[in-house]
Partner chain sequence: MGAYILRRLIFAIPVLFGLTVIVFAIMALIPGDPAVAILGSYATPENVEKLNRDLGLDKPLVQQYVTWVGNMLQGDFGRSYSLNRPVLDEVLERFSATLILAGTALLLCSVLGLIAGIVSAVRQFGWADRVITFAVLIGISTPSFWLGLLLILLFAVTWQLLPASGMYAIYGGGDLPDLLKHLILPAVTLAVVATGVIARLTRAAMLEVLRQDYVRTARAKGLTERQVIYRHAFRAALVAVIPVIGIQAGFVLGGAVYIETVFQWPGIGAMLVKAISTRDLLLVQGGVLVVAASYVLFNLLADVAQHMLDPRLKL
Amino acid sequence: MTAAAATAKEPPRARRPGAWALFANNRLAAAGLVILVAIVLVALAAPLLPLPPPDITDPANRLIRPLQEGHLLGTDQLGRDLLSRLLYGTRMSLAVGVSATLVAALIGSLLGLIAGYAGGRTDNVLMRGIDMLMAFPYILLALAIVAVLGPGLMNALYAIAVVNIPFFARNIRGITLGLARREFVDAARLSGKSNVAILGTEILPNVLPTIVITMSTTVGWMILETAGLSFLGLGAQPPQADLGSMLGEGRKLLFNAPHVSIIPGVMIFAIVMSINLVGDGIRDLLDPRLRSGALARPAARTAVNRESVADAPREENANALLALEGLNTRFEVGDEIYHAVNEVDLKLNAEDCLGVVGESGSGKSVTAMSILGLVPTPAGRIVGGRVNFHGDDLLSVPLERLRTLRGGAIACIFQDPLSSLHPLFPVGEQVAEAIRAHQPLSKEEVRQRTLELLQLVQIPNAEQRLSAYPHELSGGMRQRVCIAMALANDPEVVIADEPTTALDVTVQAQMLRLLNRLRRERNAAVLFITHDFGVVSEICDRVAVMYAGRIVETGPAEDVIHAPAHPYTRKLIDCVPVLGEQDRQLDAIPGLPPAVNRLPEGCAFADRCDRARDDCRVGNVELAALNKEGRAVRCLYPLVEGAEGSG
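Chain structure (the form predicted in complex with the partner chain), given for this chain on its own:
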């Protein structure tokens, strides 16, 4: 087997656009950068430009309006050239703002790193100190510091830096705290690294992006604040000018010469705005969550774009309760198309339990979520097929009808009961909501029904648990609540997406027992998704095996498990250790499933299949009926019953 693993295919290296391309793609950020660079260049070049000196007064030419000969932006109350003062003031403001940012970032990040990494008492002492600083309204503290140090630009710089230290310290501490608990820090410790080395070489590189983001998003703010202090007369002292003090002086002339104050204001605005744009761009660039576009809001239902649709269900599905026909669902992320679900056919008869088995990423969840339009759009899109429920195509019913079906005739149970329940509502309320959404009952009736449901799923002390919050319950209890919610309106179909995967084995056993009983009592059909053939045996009548977004084999659960016809099914069963068979050599499947954005032609399993021949890699391998009991397999050379032993 080691030889097989050695040939394990590497995943295709992700083709990422360079950082610069991404940044330039963000048009606003690019525009901000252009403006900012222009301002900085002009400010830097100020001494080289043919400008009158900024501080030379010329009372004869006081308060000249802009656009006059010799004074492009006019003059101020002392006859000083405004353009010249503006450029020198910009230099000053930029220098002070940037320095203050650097000082605050350096000290704040250091404090944050130490507090977050050391934890315990050090953290407590440092953070209490920081809290104390934060207990002052921001500018008030700066004022107090300037009061101590006396007015002046340097002092304003210190004041602004000091009041921003807590901001950096808190941010960086939070990140560090999270990182310090990550396993790679433990791994580094076990590699013999000292605390200082871990802090400097393991944690710092991971914190750096956050520091840069925090800097880029605060530098604009600091420039504003420094200008503010100067505006109040506490920063730059005459004749020295920064943008804030120019504004402050101009304020007195607001009524008769507004240009004196408007011009520096526009400059501050332009600087801060361009910095904010650039800062947002940098943040988007460095924050991978934002970069992947994952922050898009999912629509109320999955987008459906089918080129053509059949008018009616296929003949064989005419009487099926729920039938998927040729379902195609994909995700469009940037230029990549992920073919998550391809030509999936599934049929669920009344009171049947159909298992869908496959490894992670094989498309089980997307298939199930496509039925009720719960695949998130953007990214997700259904591009073909029909979903028949009692013969109606669910992909084309109006949203309001879909809504009444959701949680009504078709209910869902999800994998992780903690994240699937709203953390801020009591569980009783969440179950009651499911009832109210579909049945016009009085308050008391809803309460009664909620209680019955909780008792039905065997929640002890149901009456008290009505007002419990999800975090107060154990994993098993939470999943019981989710089941109660799903059963609230006597559904005909329950879609259960790995409902026991997150649970411990004894709790899973309780849950399977409960589900099995309830589905029989309530005559509900179940679409049960799992990756465990043991669970399939326990609860399912029929099973469908998925691989790379396709159904590769389907049939009665027992038949498929005892005599799998598809080589993948066979291997999937054989690679799991079985209780009581300690000595069996595990038959590992070499390699990895193909990436669904680069599906190969022909059989997707060919690279890992020891029966593969040349014709397996061309054309499209169809799902073909194997026998009369509804068995079908997508393989050119299926295993013949009985011929193949395990291991």
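What would you give as the form predicted alone, now that the form predicted in complex with the partner chain is on the page?
This part shows the chain on its own.
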């Protein structure tokens, strides 16, 4: 096959949304940009327009109302054309505001970078100087600077720039202070880079988005402050026009000729409002967490767009505590569609522990998060299936009902306890908050219940630990706190999303024994997500193996571990080290999982499977039941005989 032919058969890559597409999706920011661009273009084109000079007086035509022939916006008290003065004044105000912003950003950011990186005496000297500037009200300080330098537009520019330097300096210093202690900066020092090189190549690129955002949000203030000084007669001097001086000149005519002051006032409002809207859009655009396909806050629950919904659960799931039926969850990022979860069927009964196993990116966590509508929208959406809990479809219940289930009847334990716990609140208060959200108890009852939960998860000195902060606890202790929060309201289902992955082996074993004991004592079902078959053998009754968003094998844990039917399951088990078998070879699975936005036809594992044949790469491979009760496999040539329709 020629390279050209191979290229022709490759599916076209979908384009991720560009910066403009994401910005345009924020309608307010886009509207602000349109207004701002229109104002700037008209102001820049002022010398080319058929307008009279802005400073030519004509007392015979003073105070003409707007929309009169020859004077679209009327004239002022000296007969000067207001449209001409407005456009030239806008040019001047924009130039001064942008210039002052650039000066303040350059000096303030430089001071912040040096202070935050150098620390010690340099930091103290620079920041105490900044504090002295901030000790004065900024407008009074600007007035004092102009009073010393004398009235004039350039002096007003200097004054506005100086009083805004502390704003940039303190923001950039705070960010630099945190970056200067990071490992990548230490690595740059070890490589022999100079301090100037580190600031320019390591620190500056990380703070540059903040500088741009700060500039975009402060240029509007600069224009307002400059206009304020001109309004007081300290900025632009007659006959020079800027928006502030025009507003000041018109204040005496507010009653008999209000258009003289209203017109420049409306222009100031339009400029500042449009700049602020554009600044908000730039801020959102530079936030990588919002580059998921739409600039909007995540919804309270995952969007559900199903073409059809079954009226009742399947007959075999009628008595199940929790059942997933044909669940489909995907992410829509621009033109790309990522099929994260495809036709997933799972069933959980009381006291069951179902292990969901697979490599990273196989869809385990998305499946778990879909149960309670926690997949973030925009981007994520559920497009098919049901999630049955006590016969109710959780994808259809009202949001208030779903909120009562979250943390109540269905609880979650996440992988990283340090990011799951709030760093600024004691762990006792966080456990108590979980209780108060679902139970109307008194303050003393909540405290007693919190203490009982910490003791239940075997935290030593539980009463003293109530006032401890997350950073004061070890990883194992933090995970125990997360388990206590999950058990706070006696849940019927606990979703444990790789809760032991970040723990050492000893603590991991303790956590597994604790979860196993608590689910039997509390009669709770556990959905345990992991990538380790060693953990499955320790705690799970049944197991479901996921690959590329689909269940490829399911059955009793002991049967699957000792006699896997799917080649992928076999290879996952072969990757688990066994004590006492030091000669055992741990073979990595060759290749990589397919991208879920370009899933191949047929079996998704075929390209990595040594048993694959031509018919494995065509059609749809169904999840077929094995002869042994409770076993099913999605494979045409399974390792265990007895699959319906297997080869």
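Each form is matched to the other, and the largest set of C-alpha atoms that superpose within 1.5 Å is called the rigid core. Positions refer to the first chain, counted from 1. As the structure is a prediction and not an experimental result, all values here were calculated from the model.
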Quick check: residue 68 between the two forms - does its CA shift reach 2 Å or more after fitting the rigid core? yes
Aligned on the rigid core, do the two forms place the Cα of residue 109 2 Å or more apart, comparing between the two forms? yes
